[in-house]
Amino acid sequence: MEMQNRRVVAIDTGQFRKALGRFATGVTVVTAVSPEGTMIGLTVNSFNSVSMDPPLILWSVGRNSRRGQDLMRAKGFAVNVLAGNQLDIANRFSRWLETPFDGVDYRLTANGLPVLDRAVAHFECEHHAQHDGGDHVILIGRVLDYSLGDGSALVYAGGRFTALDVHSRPNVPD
């Protein structure tokens, strides 16, 4: 279907970012082992499910991100859904550190991927596809294994972090 009389406005990137920030997202850290054998990780809030059969997830990374390039070259990756009390982990992996895993509790899985302790979920993936996303690359992973933990999830909206208790019922009419 063709859009008729479409109106295109000039995009103010600052205001556009604010508008996007109105949408709450979960907070994850994508972890992997680089081809050189270095453990790497990056805080990502662009995580989403794609398919149940086959089990696919996606996340995106800035085209010019050095850690993103390393994550794209890794054999696989793990998406760690952070718990509400893991703000320090989100902050740690959002900035460049030479040794980001120092002082962080993690384990290596049977697939050789580092997963963060106390995250509320982990998804171990192999690369399935990559797509152009403007100034980002959209990565789709095929889930090889996953785990589910307890607790509230860390959420980001409006430039702020908060914890979301997924076990409580919102106060909305039936």
Ligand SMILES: Cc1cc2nc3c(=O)[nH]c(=O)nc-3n(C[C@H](O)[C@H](O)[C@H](O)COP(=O)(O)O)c2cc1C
Contents of the next structure:
Amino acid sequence: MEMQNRRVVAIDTGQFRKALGRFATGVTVVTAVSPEGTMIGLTVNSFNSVSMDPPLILWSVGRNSRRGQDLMRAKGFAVNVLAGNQLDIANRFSRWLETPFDGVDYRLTANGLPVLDRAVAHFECEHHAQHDGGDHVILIGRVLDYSLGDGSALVYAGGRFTALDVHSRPNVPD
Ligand SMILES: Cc1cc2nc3c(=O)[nH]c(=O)nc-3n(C[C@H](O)[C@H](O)[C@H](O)COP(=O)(O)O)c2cc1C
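Can you return the structure of this protein in the form predicted in complex with this ligand rather than the form predicted on its own?
All chains and molecules follow, beginning with the one already shown.
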């Protein structure tokens, strides 16, 4: 439905990016093995929950991301939620490296997905749907397996990283 009295402003990309950055997020590394057998890892903060039944999550990948294209072609992917002390991992997987997993502690799961040690949670997914998201593609994954760890979470806001200790609990049931 068309919005009444619609007023569209010109988007200044830098300011728009800054405004979006006001929204604080966690930080994840999405990992997979490409169809050619290459291990892939990409730092991602667009992750979010979608559905409990069936268990679905989402994240969006830039159409121009080299590793993103491999991730879209991979059989499945794992989303690793980084701990507060994994800033080096976030930085490592935000750029392209010849051997990205060198010196990184990980294991291959029964689903054949690389999962990072010491992540505070991970979600192993098969592809459920892909939707157009402009210059990104929205990937919806169906969760096949997951783990729940302990510790503070790495947080990204205003273009900076910080660690957040989870002390207070929202007023929602478990
Ligand atoms: C905190 C942070 C969050 C990011 N989130 C995303 C994201 O949600 N989706 C995405 O495609 N790239 C994201 N990126 C950028 C990717 O990590 C990567 O640098 C970019 O996609 C280029 O990939 P390429 O080197 O394979 O071409 C993020 C980077 C940082 C530092």
